[in-house]
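We begin with a single chain expressed as structure tokens, specifically the form predicted alone.
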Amino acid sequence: MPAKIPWWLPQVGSGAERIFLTQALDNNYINEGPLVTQFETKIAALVNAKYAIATPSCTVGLFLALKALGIGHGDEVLVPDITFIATANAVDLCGATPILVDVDPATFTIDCGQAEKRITAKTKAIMPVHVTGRGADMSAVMALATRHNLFVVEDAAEALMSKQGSQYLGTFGQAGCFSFSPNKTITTGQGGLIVTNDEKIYNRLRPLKDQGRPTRGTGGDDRHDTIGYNFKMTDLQAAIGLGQLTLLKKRIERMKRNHELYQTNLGDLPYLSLFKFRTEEVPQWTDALIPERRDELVEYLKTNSIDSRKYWFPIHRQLAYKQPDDLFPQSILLSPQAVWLPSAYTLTDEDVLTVCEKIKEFFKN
């Protein structure tokens, strides 16, 4: 039985989406075309980036960004231990090695002090992940990168429209990548996008995503000056994305409201602590630490038709990247305590207050 109060629930099928989809069909061009270009331009403008390159997923975007920077076999890239495994997989796609780093317990983002300890002569880049719209400490990340001559590629999959100060996350490093999978503020079904302010990187990314062609070709007597791949978005996906963008402001307001209600009603509880967001950050989801009985609470909420989501396992405990626990004390301590509370932009005040009531009820009993 589906939860009455979902952890997340995407919405598609708006009138704006149908208008753009009809335009794609009327153009008789559903591959990557003018609507993708329009989508790229709009996202770049939203985050004050000079260039944007649409991709089939954020994972592909991260791979292409690293590839454009020359990251490859024998190189190492610093990656936080608490993130979706795609971050590490993108490094592996390049032939490089992800070097896992413990996290800051206050934010669940990469601990730059621990990252510095893991730098070797092979380290070429650092990939901070902005978790749940909460940014890594980009001042510390950029200072670390400057000291050790590292590239910075931001995994901003969950951080569209979040800022630190006056600057949008995803635009601090050489490149940043966003996700448009179904559990994000806007979706294209699957899809991603790279932003950069560096024209040289942009000019490398274009042929990298399109079989080595610097400009869109015919598939016939095209020039292929470099090696590239087939990592294009389609105009059908971009049509959905363009329609979704018309709802972006309203959705962000609702997500901020959800977090505000959680903070007001759960912020002072002794058995639960909410992660804090800067004023200029967008809480993609509201997440909490529950030191005791997290799994029991998740089940209790489920019996009351309330969905939630447990946090990722630390990557170093996944068989694909298995490593000893010694280097990751914060990851192994906090991951089993962390949970995402219902955070969908489809929720009402009443929904969020019901979740708060049931959480209090669980611990009271």
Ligand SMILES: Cc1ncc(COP(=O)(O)O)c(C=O)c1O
Second form
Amino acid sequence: MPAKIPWWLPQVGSGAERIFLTQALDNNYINEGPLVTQFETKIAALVNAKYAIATPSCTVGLFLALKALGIGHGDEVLVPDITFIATANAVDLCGATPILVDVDPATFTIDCGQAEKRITAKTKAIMPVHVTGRGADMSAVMALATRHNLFVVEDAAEALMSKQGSQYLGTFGQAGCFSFSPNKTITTGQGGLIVTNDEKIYNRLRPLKDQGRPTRGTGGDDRHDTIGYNFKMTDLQAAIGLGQLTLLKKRIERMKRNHELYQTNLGDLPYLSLFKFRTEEVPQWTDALIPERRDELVEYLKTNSIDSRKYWFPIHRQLAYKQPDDLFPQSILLSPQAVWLPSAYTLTDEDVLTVCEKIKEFFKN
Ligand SMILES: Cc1ncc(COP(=O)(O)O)c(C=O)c1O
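With the form predicted alone in hand, show me what the form predicted in complex with this ligand looks like.
Below, the chain from earlier opens the complete complex, with every other chain and molecule after it.
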């Protein structure tokens, strides 16, 4: 039985999506075509970026961005220890080594002081992750990158339309990548998109995702000037994405409202602390630290038909990237305390208030 109050619930099937899908079918062209271009153009305009390149996922987008910057075997890339594992996997995919860095306890984003200590002659890039829409400290990241001549690739998978100051997250570094997997504000089933303001990087990205062709070809007597792969999006996905975009503003308003209600009702409890968001950030999901009894609370909510989601394990504790705990005091302390509260854009005020009541009820007992 699905929970009455979901942690997240994607919504597809709107009239707009059906219109764009019909267009793709009527075009008799469902490969990457005009609808992908339209989708790229719209997102670039929304986040004020010069160029956008659609990809099959954000993981692939991060990989392509690193590859376009010439990062590969023998290179090291700084990655926060608390993130979805895709960030580290994208580094591995391009042949480089992810160097895990502890996080800032106030934001759960990369700690630039710790990052600086992990820089070696092999370090080529830093990948800040804007966890749950909350920006890494981009002035510190950019300053660090300038001091050490590093590229910056932003993992903005969870940060579409989030800003720091007046600038959209994803547009600070050489490249930034968004995700359109089902638990994001807009979804294309799977999907991602790279943004960049650098024409040279854009010109490398296009052939990289299309078998090294400088222009779209026939599959026959095409020129392949460089090595590339097949990481195109399809017009079927872009059709869904274009339809989803018509609901973006409304969804963001609702996600902000969810967070505001949590803040008002749970903001000053001794046993739970909500992570703070700046007003220009979009809380992709609302997250909190619960120093004691987090797992019990998650179970209690479940018995009341309320879903929540426990935070990722620190990456250095995953078998895939196993390392000793010594360098990660914050991530090992905080990850077992962290939880995402129900954050779906389908929630009502009443739903969020019910969650708040149930949390208070649990801690009263
Ligand atoms: C922080 C972060 N990075 C990367 C990804 C990977 O995105 P995708 O699933 O589109 O490859 C995700 C997706 O969930 C994410 O949350």
